[in-house]
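A lone chain, given as structure tokens: the form predicted on its own.
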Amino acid sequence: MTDHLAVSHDAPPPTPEHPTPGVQAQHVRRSFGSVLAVADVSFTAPAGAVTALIGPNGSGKTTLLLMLAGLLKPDAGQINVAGFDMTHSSYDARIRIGWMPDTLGTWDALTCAEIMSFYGQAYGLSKGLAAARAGYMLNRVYLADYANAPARVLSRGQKQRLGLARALVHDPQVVLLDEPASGLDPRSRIELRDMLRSLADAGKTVLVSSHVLSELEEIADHSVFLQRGQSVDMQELQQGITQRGWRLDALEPAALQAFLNAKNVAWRPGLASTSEIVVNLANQEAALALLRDAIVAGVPLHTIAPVSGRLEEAYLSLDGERQ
């Protein structure tokens, strides 16, 4: 059976209605003995949405989220999820909230309906609600064939789709994802994109780590970029970043080098094929100007196209990826 996650046209059971959702993070600070984690966060999630959480590894991501979800206290600064305070009402934010870890901890010798009608109740459904939730979420994420199966017959992606599940049984109103896609093959990927829309599209606030920074940027409202252990300003990347780079081809390569060189217009090589020749230029107006001049010129450009995304570019820009 292939790793598939797909919206179920099926009603779900009713949950009960939640406060206004969202999760905002003022200076927020945790160390690990002389190990500074994360130094000073600041950023809001709106509800509605997908954010996307960005930076290198060690950058404090996960250390964040656990903070978030209300499993580490911060040494200091204020975290309020769906208008709760996650240090004086600790127990009304973690129940609005559903969390999906990097790796799935479960106990392999339960099934898959046990594991998620147990999570239900533990999040304070009732025994009918949570087994009607864990089998309407099981069928969600296309597991409903291994409801009875114990978790330890799973796939990775299996294991990655019951995590996301299980995160959901509760009908959260703020999910927090950390490597959501990890083990999942490319369709099961878009579909989990396509998941992760819907839940925003339904008003709910959705903050995701990840590094496949092409499939956040297809789905993501707003970005957090984390830098040893401090956010970073998306607006204040985007100014440092002065020159993007563009792929261009051509049928005859050589009349685009010399066209290149004409205009002193500096290019190096390609990666996709060996015609393929890349350019830095200042913005998307500086493209189209290029792209004029190729046509009057006569020179046969077939393709002009940034070679990465802005998220990208933004991630290779903090000062610590780049070391």
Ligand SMILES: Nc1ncnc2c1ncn2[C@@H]1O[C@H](COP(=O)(O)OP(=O)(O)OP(=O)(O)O)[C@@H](O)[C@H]1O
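Keep in mind that this is a model prediction, so the values were computed, not measured. Numbering follows the first chain given and starts at 1. Definition used throughout: the rigid core is the maximal C-alpha set that superposes within 1.5 Å between two forms. First, how it differs from the form predicted in complex with the named molecule.
Superposition on the rigid core between these two forms places the CA atom of residue 40 less than 2 Å from its counterpart.
Once both forms are fitted on their core, the CA shift for residue 184 between these two forms remains under 2 Å. Fitting the two forms on the rigid core leaves the C-alpha of residue 253 displaced by at least 2 angstroms between these two forms.
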Second form
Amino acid sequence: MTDHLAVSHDAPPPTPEHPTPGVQAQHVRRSFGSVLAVADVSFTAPAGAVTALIGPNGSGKTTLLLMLAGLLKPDAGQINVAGFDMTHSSYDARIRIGWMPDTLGTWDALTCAEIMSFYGQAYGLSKGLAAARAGYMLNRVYLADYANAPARVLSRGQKQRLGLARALVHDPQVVLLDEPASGLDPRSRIELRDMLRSLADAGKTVLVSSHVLSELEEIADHSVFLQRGQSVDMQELQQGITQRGWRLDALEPAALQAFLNAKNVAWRPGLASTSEIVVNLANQEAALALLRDAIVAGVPLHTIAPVSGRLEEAYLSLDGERQ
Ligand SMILES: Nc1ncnc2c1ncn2[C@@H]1O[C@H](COP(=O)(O)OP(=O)(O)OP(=O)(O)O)[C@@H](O)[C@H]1O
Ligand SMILES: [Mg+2]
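Just the form predicted on its own so far, so send over the form predicted in complex with the named molecule.
What follows is the whole complex; the chain from before opens it.
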């Protein structure tokens, strides 16, 4: 973000091993007891771009982000943030990271301005600069009126915005956000999108996890897909999609599923509703034939439409925990 209150942390010079000051993960792994939350993740999120981290529930997004933020130790693998190795130079990496967790835990009795100033100072800003940055960021997320209100009075969406402001209080080089759009109303989502874009335009590294695929599609320059704790190559994933996804929905979902099973048409759950399902079809003729057969068979089909976005199509081809 270009702002008059920029905080400078000198970036290390690029080296052949770490050519960009963004985020690099190599063969990162982490388990909790017998649960392998992150199995093997490798990817790069370059500086000056927004990278989307996409995956079904339980695919390891939060666990991965916690490791990238230096808040959880990987069992194996290497993490480099802003040119610093997270294992050996954790302080240097962490001071350059802005972290927005999926739910913001705060001291409810402190005011928004106090919380912001506290975090600013914890990140090494002087008292004066922390207070100035706190005011500036609260203004950016339209919470200036709440600067002196205790955090407990904030609504869920306002708390999310405080979380975003807090993540950016020290003007970090790398911003990691876990589901930042959740709980935000449409206007706030657009503002979030614009803010992430302006951070990237100012040369920051932005890595954002979300389920709101249509928004990510508009804003993300790169996507990293996670499937059962493993990163999936987007190109490979898209090449694997030779047939187009079509959404189907029926008044009696069980009848539709039985019809498809009888015809040996593979299907998977869709995203729009619990009854929606998605099938892969070669072309419009195949869709028309399926529609005709369904009507003849008496299946109360009320929707048949192509899956819309590129990300949504790739997402639906991922192996989620529901498959
Ligand atoms: N502290 C923990 N202890 C035990 N298991 C955990 C812990 N944290 C995560 N897991 C498990 O690791 C897997 C990955 O969880 P994670 O929270 O990283 O997924 P996610 O992709 O962020 O999911 P969501 O979209 O629901 O936020 C899940 O199976 C989860 O149950
Ligand atoms: Mg999560």
